[in-house]
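Here we start with a single chain on its own, the form predicted alone, put down as structure tokens.
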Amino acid sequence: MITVRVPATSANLGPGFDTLGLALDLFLTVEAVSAPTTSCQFYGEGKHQLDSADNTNLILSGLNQVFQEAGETVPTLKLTVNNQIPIGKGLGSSAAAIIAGLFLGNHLLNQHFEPERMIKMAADQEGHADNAVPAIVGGLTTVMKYEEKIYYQQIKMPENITIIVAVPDFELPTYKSRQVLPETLTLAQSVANVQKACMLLAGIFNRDFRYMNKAMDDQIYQPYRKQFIPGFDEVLNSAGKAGALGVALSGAGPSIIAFAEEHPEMIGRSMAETLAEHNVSSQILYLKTNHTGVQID
């Protein structure tokens, strides 16, 4: 039996659109054994989206891709999937599923492809690398696409930071969230987000969180996306008043991520109560950074 475990991720973190990503200790786990026919037995979050044995199942889609690129025939497998990652909530569920399939396939192919090629395949299938890279390598990452190649750096996330995620009880597909984004930006908007992203990373690197709330205050993408999340501004305000260091939309949403050194339960409770005031029920997750990325046993 082969076991693949892939962490959830949160992308953007405010100003780092398609650039910053953070791996979280919430996992998609896939167990694979040889079988006469391919099947997928699913447990946990999102059963209705992933419990199938065709290319609508992103795990099998990733598996098929890596065998196709290697020019080999895909073996028949029985997959048992246990998923903790909420589906369609801005926590990298699709990237995790794709990566699980890709890395399962590469393991069966005796590591035919190097890590750099695996990252490129995952990013190409996902459409962008901000979720794929941290899910593969772990930690906080910043990615760059240059001349069709993907480069990344990891930044050590402080161990004393708790990550609070408010997960509303509705889904927001990434394609819908991207449809509302502007096609062009002004120079002033671009400069502002570069400044914020650099300030955010410098603050994390230096363990100086004084300006994290300002650095995570994206004013380019979140203003367009918040229309889908009732009470979004109020949630950010309530989390800040409760002690959050910084708060932002997680990926394409609708989940909202906050960082804290102290009183995470108070922050999470304030976020849930504020969403409830806008008739949105939610789940509050208290997480830590995952530093390992994808693992195969």
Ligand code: HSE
Contents of the next structure:
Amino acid sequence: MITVRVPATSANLGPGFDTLGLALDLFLTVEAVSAPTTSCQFYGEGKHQLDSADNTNLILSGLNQVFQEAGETVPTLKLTVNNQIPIGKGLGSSAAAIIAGLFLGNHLLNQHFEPERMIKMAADQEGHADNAVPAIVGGLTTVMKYEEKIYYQQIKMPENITIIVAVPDFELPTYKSRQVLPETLTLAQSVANVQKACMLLAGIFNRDFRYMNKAMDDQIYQPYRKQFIPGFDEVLNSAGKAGALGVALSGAGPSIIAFAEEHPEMIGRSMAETLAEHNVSSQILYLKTNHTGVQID
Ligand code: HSE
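Having seen the form predicted alone, can you show the form predicted together with the ligand?
Expanding to the full complex; the earlier chain stays at the top.
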């Protein structure tokens, strides 16, 4: 039996749109054994969305892609999927599914493709690399696409940081959340986001969180996306008042992510209560950074 485990991820982290991403200790696990026909059995989050063995199943589409690119025939497999990652909530569930399929396939092909190529395949399927890279390599990553190649760096997220995620009870498809974004930015907006992204990374690198709340205050996409999350500004305010170091929309949303050194439960409670005041029920997750990325046994 082969087991593939892929972490959830939170992309953007405020100012790093399509750039920054953080791997979280919440996982999609796929067990694969050889079988006469291909089948997929799902347990956990999103069972109803995922319970199919056709190409809408992203695990199978990742698996098919890697075999197709290698010019080989896909073997028939019995897949058992255990998923902890909420689907359609801005926590990298689709990247995790694609990566599970790609890496399972590459393992079956005796590591036919180099890690660099695997990253490119995952990012191409997603359309951006900010979830795919941390899901593959773990930790906090910053990615750069340069002449069609993807480059990344990892920064160590301090162990004492707890990541609080408020997961609203509704889904927000990434395409819908991207449709509302502006086509162009002004120079002033671009400069502001470069400043914030650099400040965020330098603050984390130096373990100096004094300006994290300001650095995570994105003004290029959050203002357009917050229409989808009732009480978004109030949730950010309440988390800040409860002691969060910084707060932002997680990926394309609707989840909201907060970083804390202390009192995570107070922060989580205030986020849930504020969402509830806007008639949104939510689940609060208290997570740590995953440092391993995708793992195969
Ligand atoms: N950077 C992406 C976005 C992440 O914000 O649209 C979502 O997959």
